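Shown here is one chain on its own, the form predicted alone, set out as C-alpha cells.
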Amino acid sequence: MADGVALVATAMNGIVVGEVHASSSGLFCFSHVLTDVTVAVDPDYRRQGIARSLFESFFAEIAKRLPHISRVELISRESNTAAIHFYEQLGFVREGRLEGRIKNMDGSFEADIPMGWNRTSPTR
C-alpha cells in the first residue's frame, strides 16, 4: 500500500487470521499522519497475541518505509474498553470522546474514543 501499510497474519496453514491497516489522506497539512487504522483478528484465533505482532510489524514497517510519519490515529467504541486498555498499552493515548457517534442495534448510543500515537510518545 504506498500511502499507508497493510499487514495480515496467516496461520500454518497459510490461511489469513488477521490483519491490520491504515493510510494517509493524501493532503500535506496530514502527510505525517496515518489514520484510520483497522485491526481484526478471527475469532478462532485471539488471545494468542497476533494482534500485538501485527502492531509491531505495523510499526517497524513505518519506521523502515515511512520514516516521515510521526502520528498514528484510530478511533475505537467506548464499549470496547479491552480494544482501548490494549491500544494504551501500545502507546495510543485517548484524545476525547464523540459523543453519541454510535448507534447500538437497540437504539441506544454510545460514544467513539479517538486515540493518538505519537512517535515522540515516551513509549516509544
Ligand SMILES: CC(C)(COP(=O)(O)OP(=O)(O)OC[C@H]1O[C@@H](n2cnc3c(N)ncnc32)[C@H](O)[C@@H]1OP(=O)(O)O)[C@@H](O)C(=O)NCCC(=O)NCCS
The other form holds:
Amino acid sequence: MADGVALVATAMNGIVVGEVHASSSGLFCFSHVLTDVTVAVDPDYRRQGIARSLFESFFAEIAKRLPHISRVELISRESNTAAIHFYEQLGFVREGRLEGRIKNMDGSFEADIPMGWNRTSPTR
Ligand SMILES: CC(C)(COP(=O)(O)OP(=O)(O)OC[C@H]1O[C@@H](n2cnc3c(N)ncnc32)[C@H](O)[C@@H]1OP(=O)(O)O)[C@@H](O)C(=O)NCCC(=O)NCCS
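Having seen the form predicted alone, can you show the form predicted in complex with the ligand?
Okay, now the whole complex, with that chain kicking things off.
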C-alpha cells in the first residue's frame, strides 16, 4: 500500500489469521498522519501475541518506509477495554470521548474513544 500500511499474519498452513492496516488521506495537512488503524485476529488464534507482533511490524514499517509519519490514530468503542488497554501499552493515548457514536446490535449506544500515537521528534 503506497499511502498506508497493510500487514497480515499467517499460520503455518499459510492461512491469514490476523491483519492490521491504516491509511493516509492524501491531503498535505495530514501528510504526517496514518489514520483509521484497524486490527483483527481470527478468534481461534487470539491471546498468542499475534496482534502485538503485527504492531511491532507495523511500527517497523513506518520507521523504514514512512519516516515522515509522526502521528497514528484510531478509534475504539469504549466497551473494548482489552483493545484500549493494549493500545495504551503500545503508546497510544486517549484523546477524548465521542458520546453515543456506536450503535450496538441491541439498539443501545456507547461512546467511541479516539486515540493517538505521536512521535516525540517528527522527521521533517
Ligand atoms: C484485540 C485483538 C486484535 C487482540 O489480538 P490478539 O492477537 O489476541 O492480541 P495479543 O495476543 O497480541 O495480545 C496483546 C495484548 O492485548 C490485550 N488483550 C488481548 N486480548 C485480551 C483479552 N481477551 N482480555 C484482556 N486483554 C487482552 C493484552 O494486553 C495483550 O497483552 P498480554 O498478552 O501481554 O497481556 C483481538 O482480540 C481481536 O481481533 N478482536 C476483535 C477485533 C477488535 O476488537 N479489534 C480492535 C478494534 S479497535
